[in-house]
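The form predicted alone is given below as one chain in structure tokens.
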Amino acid sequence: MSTLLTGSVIATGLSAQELGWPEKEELKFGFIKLTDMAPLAVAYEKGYFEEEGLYVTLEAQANWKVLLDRVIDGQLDGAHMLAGQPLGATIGYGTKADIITAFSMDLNGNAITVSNDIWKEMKKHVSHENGKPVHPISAVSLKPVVDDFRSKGKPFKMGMVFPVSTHNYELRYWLAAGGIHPGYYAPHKGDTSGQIDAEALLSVTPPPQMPSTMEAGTIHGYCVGEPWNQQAVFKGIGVPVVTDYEIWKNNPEKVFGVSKGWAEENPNTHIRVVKAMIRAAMWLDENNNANRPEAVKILSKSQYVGADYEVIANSMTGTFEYEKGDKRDVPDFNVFFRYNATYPFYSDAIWYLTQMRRWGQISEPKADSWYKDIAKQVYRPDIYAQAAKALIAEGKAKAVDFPEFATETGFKPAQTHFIDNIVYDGSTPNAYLEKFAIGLKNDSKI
């Protein structure tokens, strides 16, 4: 048991008894081999879990479906999840289950990569300055390539990691902003292909298999997290054309999810898990990312991401390489704590729900109040606040590092930094959907 949990009154006035002993000490958490699982690996390697009296096993999972199923059936106590997974499960898209999150794991961290052949054709339509492409690159430059495929009767295929993944929605967002229809879902008709009316056909591929699947010619490009875009550069098989930071600046990404039942049975354990992960996120971003080289060494271990140090470092240490040799500074490509990255904002949850509605995964129109109710069922800033306040009381964090809990509404101000300049206000989801030329809105159905 950690000395933190001796039960003595901490100088700031918070005792271990007040916080509560962990109901369950031995825990198993799942993750997918991506760099944004870093808060879990760092919390383990730096002893933050143990300082909370928690003895954690981290276990890589084969794919996102297996990971979610194992949380639902209790084989895992919690997991690194796609932000859409707790929301999708709660509304019954796919497996119905009550999953909650009290911790957002990161901002940004994804990119869209195309094969060398596709890039060769796209490049003809991309503006250049001083011999280099001007970023961000719009899907407008991809549209002539897709149109050429269609005129020849050939399908244009791209990979994404899961139907409710950030990557699916980001790829769809980018394609649609460039005038390329990514297709609809129609679950009420038994069609979960997501390819109704599609000009580009999207399908699921596990993240670590993206580069090899593209190299084999099965897909022409993909949207995935790191290090699998940079690996395409290192292998010389493809070119990342746009990062998700360029599609939506500081977009919310993965979350840490647990079942609602587990959270109710283990409230103190849950708070302590969140405490440990907040500390890990702080360590990852502190001193202007000074700890990132050490983090890359941790992540390159075979039990975590297991990719070469150089491949992971390419995006984790403040840079991002597009075309081979075109490495640019992108200090916020991976954000783990800055900008309240770990706080579970309701407005982040609502953005995911709007995309589910836009592409037909939610087939019926919903009132604004429905979006807000679901967000509040799944995203739990109340649990996060308890963990943060404990860290502040223990002197391990400062109040200024967190939102002002007394007045925080859970809704970010209207966000303006999207590649298509459309403004997102989480308090008015239906009005937001009306702004898109492509996608379901109002009473429209498939």
Contents of the next structure:
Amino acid sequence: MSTLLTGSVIATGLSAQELGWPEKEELKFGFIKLTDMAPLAVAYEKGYFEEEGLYVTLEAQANWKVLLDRVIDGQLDGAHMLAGQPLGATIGYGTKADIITAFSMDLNGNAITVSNDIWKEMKKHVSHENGKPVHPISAVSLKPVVDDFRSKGKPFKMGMVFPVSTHNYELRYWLAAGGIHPGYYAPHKGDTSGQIDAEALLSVTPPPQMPSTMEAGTIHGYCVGEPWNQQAVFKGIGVPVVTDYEIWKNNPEKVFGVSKGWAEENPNTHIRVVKAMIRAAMWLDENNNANRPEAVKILSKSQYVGADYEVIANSMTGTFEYEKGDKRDVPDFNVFFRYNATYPFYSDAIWYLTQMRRWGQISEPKADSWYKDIAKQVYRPDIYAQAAKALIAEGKAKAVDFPEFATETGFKPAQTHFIDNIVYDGSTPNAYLEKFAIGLKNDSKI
Amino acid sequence: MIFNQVRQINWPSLNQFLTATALPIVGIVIFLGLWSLMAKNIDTSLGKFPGPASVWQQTIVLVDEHNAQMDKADKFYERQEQRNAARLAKDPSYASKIRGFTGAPTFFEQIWTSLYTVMVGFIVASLLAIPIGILCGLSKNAYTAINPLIQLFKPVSPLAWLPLVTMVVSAVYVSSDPMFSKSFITSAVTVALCCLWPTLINTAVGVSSIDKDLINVSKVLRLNGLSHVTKIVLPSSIPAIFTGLRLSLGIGWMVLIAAEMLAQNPGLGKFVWDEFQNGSSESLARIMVAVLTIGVIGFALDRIMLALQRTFSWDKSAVLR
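Same protein, different state: after the form predicted alone, show the form predicted together with the partner chain.
Full complex below, order starting with the chain above.
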């Protein structure tokens, strides 16, 4: 079935120049107030949506759950989503619904922040050079702090944004790589707290409330996207210890999700939306991030991210401030287009599925072929390719900016840049899971 | 001597002037003073708590943003006309139309949305509450049957209703080209559910305490049911009904802000929530502008209801406040 689908799609893809008029012209897209919603804001403000004949309204949503529900029930035509959301919805973890994505919105962009008190303790175990901590900082230095909490019978709590969020998996990955167990889920027993066997207790906190929740002492640290880590530095309430770029270099982050039904009813509209967003992503990365200051100005408007210009600029313009005053160059902290950031790779989808299995959100063992089937159901490079080819035909993009569509398998070569040096190969998910000391694998079950 | 004269002549009017105008001003000035004094001493993680000056400054910013957005809207329509013309040239079968501006709603448009939503919810609630209230007032049996339900649902918070209303509206209100957005319906229904009760109770009380003489008149004249309600019941219970309506509208306005926050209806509630999420150094001042706006509008709505109550009430001697 899936090969049949791709076959017919490639046939239409060849006549990309004749892309039809949009079926639906008035669209409403949802987003969460995070800097990685930038491609949407830019596509709107730069008129890319309008040039495709689309009249788009962008609307901030209260939280990820509301956003997903509104895409499912049709109040929103599409939305800025966590990469795990279309996958989680498709396999029925949380809400069951068919959501697909043809556009990956960015790479990296998150960080893990701990409160000042925790950092003071942690710092003792971090090696220093010229008076400054050596990055990347591993959770090994956090381990004694967590052990101390546990010996005193106090819970060590951290925040993340959603059960199927990138942030949840990144935080778990970092903790587990440092020997701290982040806990298992057991949905078949009705346990969706994710705290079975946990040494660090993780819970959901909406991104904008992270700094205030940590300040109130409810959580000791969190993993979240920008600007909420830099916000902690600005307010002097916490220290970002590691960016997700250091946990997994150039990890895929948000996607643009639509419901499968919507995509089937509005194929031309969908391609045009992707076209506009590819152009926005290109603009964001153009000339070595030259447009970033202008992008920050757009994002700091109250209807988009709305945080102060300085806070957003801190990470969007290629730097990242760890401890106050310790500002370092991280040119790839936010990547929107280069390294094929916008292409929906199957291997990216499979990585998220492996982490869902690792932490018990997928309670039963699954065959390698199952991982690939789900990835192909949800990630739709075929639609992306049509949009890219149309842009190339119109002279708005160059073929070299994209993967070679004819030969691209959707699987990145084995990736080596993880903080624990474990190699990820998307074609063998079960073998990958076996490499972890902490986590479910093979037929292990909670 | 002159001083004495002034005292003799002006005392009564000065006294009136003091109580009517000067005292409220004194109250407001003291409030502003205390507010700015306290604001200086409250440090939040978003900076100092906004004082009157920064709130005023943000009011001006909101007006400027509104004007800028209106300019953008004009350009949007211009571009749209050009685009429609270009498409018609290529595709003559195209039924071109002008779509509404897609930009974010400004503060003033959000105020309008809130007013519109609360009015719809309030009118729906009143249309339900007044007839049921009349029924309860006329028939002791009906009242005994319905009273437990009224007492049960009256104290329920809008936040408890909202998830239920949201899911029901999503399930029931399905249309390919909806006239109203779901968030609007959800908010209006929640408002209606919460502001139903004061009108219902007051109507029932008003109807049941009609003067016995009037009821006897109706009996003597052998008025039929409908005439009895329209000629005797309604006119004599108007003051009580209006008391209920005034209370209902006040509750509706309060409930609306909470409903909009959660239902994402683009009114003042969403404005407050979005600003809270923004967490910029100006957010608190902007929220404070919304708080004051909500207060002023609530006050204005109440005064309008009071004026209506005075107009419709036959008992001009009653003290209304």
